[in-house]
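Only one chain is shown below, in structure tokens, and it's the form predicted on its own.
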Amino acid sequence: MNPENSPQKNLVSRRSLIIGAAAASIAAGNATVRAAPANGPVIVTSWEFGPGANDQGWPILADGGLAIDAVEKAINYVELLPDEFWVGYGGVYNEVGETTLDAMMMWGPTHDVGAVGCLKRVKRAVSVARKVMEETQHTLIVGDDATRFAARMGFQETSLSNETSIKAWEEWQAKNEPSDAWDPEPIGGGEKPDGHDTVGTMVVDVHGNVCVGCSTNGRLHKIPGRVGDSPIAGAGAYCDNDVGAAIATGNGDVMMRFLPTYHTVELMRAGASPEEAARAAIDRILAKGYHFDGGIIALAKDGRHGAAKAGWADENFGYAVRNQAGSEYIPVGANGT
């Protein structure tokens, strides 16, 4: 079919709606959205790669750009790090030695979401998720079909393995040990599953737009086809343009059952501080008896932020914040920030 005669040609794309909503909010100011933080835009990214990620996204915000562009830029930085085991290529592998990626992006002005799960052979997973959000009516595309979609959008296919990940998988395979994904549920104590990290970035821009995104290569030794919490709205990440945003990291197989980032944002809507909301979301999971490592980081629309965790006694779990006052890395203790 000639593209000029395609029925899609006359449809309004989601991209035009997304960018149009941003333009409208910029033009109308507080008539459309609440004001940005008093100290200007803010970007928050999880874990120790957060400062480097924020450095990539901040120039966009400082120049008056959109939160959605800053989120993508920050997460791409982590996805392309050559030695980051838990995000992007060259790290976590599944039972058969393959690395697959999960990612999502959520745009506050339209409450729109794009996500990919079990994406193969494409490095910039969050950028593919953005294409799902902007170019289709879908929310989540998975597996080999997500890879085909990425190729259709112009992304290059390449191996997600490197020498480090291949060697690690070969050493694990030689032990002939089953994946801990086959173990009993981690309830009431016992061994916790192998941990993992997720890059999550939250932004409030100068126009008052809120955006959140996350990306991960998931759980070590996962069963092929497994999709974690990262591409699920309300699980791995969530935002609301009237309230703020939250991101999750840790054992997604447990955390996704509770939609903890949605819970966190709704608690902030009801008046809880970011730290109080994150703590309550974590405590709800612990109350069911789960023994796990995980954390929630929250950002309110006015620029306040906070976090809480379960487990990770020996891990430097924290997050980086950058705004007009400067850059800071904030460790999260047993009782929160």
Given for the second form:
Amino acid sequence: MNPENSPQKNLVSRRSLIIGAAAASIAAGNATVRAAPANGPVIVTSWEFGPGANDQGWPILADGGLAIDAVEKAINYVELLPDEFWVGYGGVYNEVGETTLDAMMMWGPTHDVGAVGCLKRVKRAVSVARKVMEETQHTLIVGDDATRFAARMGFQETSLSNETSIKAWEEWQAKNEPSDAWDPEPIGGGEKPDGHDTVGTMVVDVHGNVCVGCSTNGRLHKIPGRVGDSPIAGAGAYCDNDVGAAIATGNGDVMMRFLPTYHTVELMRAGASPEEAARAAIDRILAKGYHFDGGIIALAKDGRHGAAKAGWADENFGYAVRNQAGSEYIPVGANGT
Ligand code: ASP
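Next block, the form predicted in complex with aspartic acid (ASP), ref. the form predicted on its own:
Full complex below, order starting with the chain above.
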């Protein structure tokens, strides 16, 4: 449905007003300056698609735009990459061959969250999450109802499969193996699940607004209906406008049990550096005996950043940073950044 014809057209959204008011006051030059980062705005995005994503968000920030717009633009870029298997259409499929998406957006100035879980047949999941945040009082909408919500917001329903994902699914199905998700998550041993990635983007804009978002297809061969950590505030991503933000990637089925991005941000509030905070959040999970692959990336409001990981000995886990000093890709080793 076109948004012009939508039943929401004439509704005045409280949340849109809040974000709109922030934008208007900034445009009028009287925004509250909330301790913007010393070196201007900053954008941080996970994994190797991070530099390309940051390049999309950076012009918005360099022009004095809002963090929320930069986060959405950066993540949409990755969601729409045709050859990216782990995020967006044409990639990771579930146990029955369907691609479903999880995404979240969190806006620091109002501590507002919108998210979708197990979204079907709609691209740009993070933009649907933003609509949940701006147009409703809800935080998380899931499954076919998330698809219906997206259609009411004007998003097009379409297939999320492409040649690559169909071929990969057919090859896996021919092996006639059960999904590894049927093996109860081992504490302290056993096989790690097949790979998965998330795009997570964190921004502090020139006005001192903090925003975070993330989007993923989740875990390969997941059981239908599975929702991972990404759309859960404090699990897949979290921000606090006074402190900064954190994003998670890796085995969400384990990591969401510890709310590691909430933990990371709270440790930064207590004085830890981004890297120390991320390390402590990962170590909390390891201390319970979990054997998992995962990483946390953190951004302090003053522009400092850092990360830590567990596992992923053979993966090029890292993140990209763009600020006024330029663009950088930072690999994350076993001992952090
Ligand atoms: N955390 C995501 C999930 O489990 C996937 C990933 O980041 O690797 O759904």
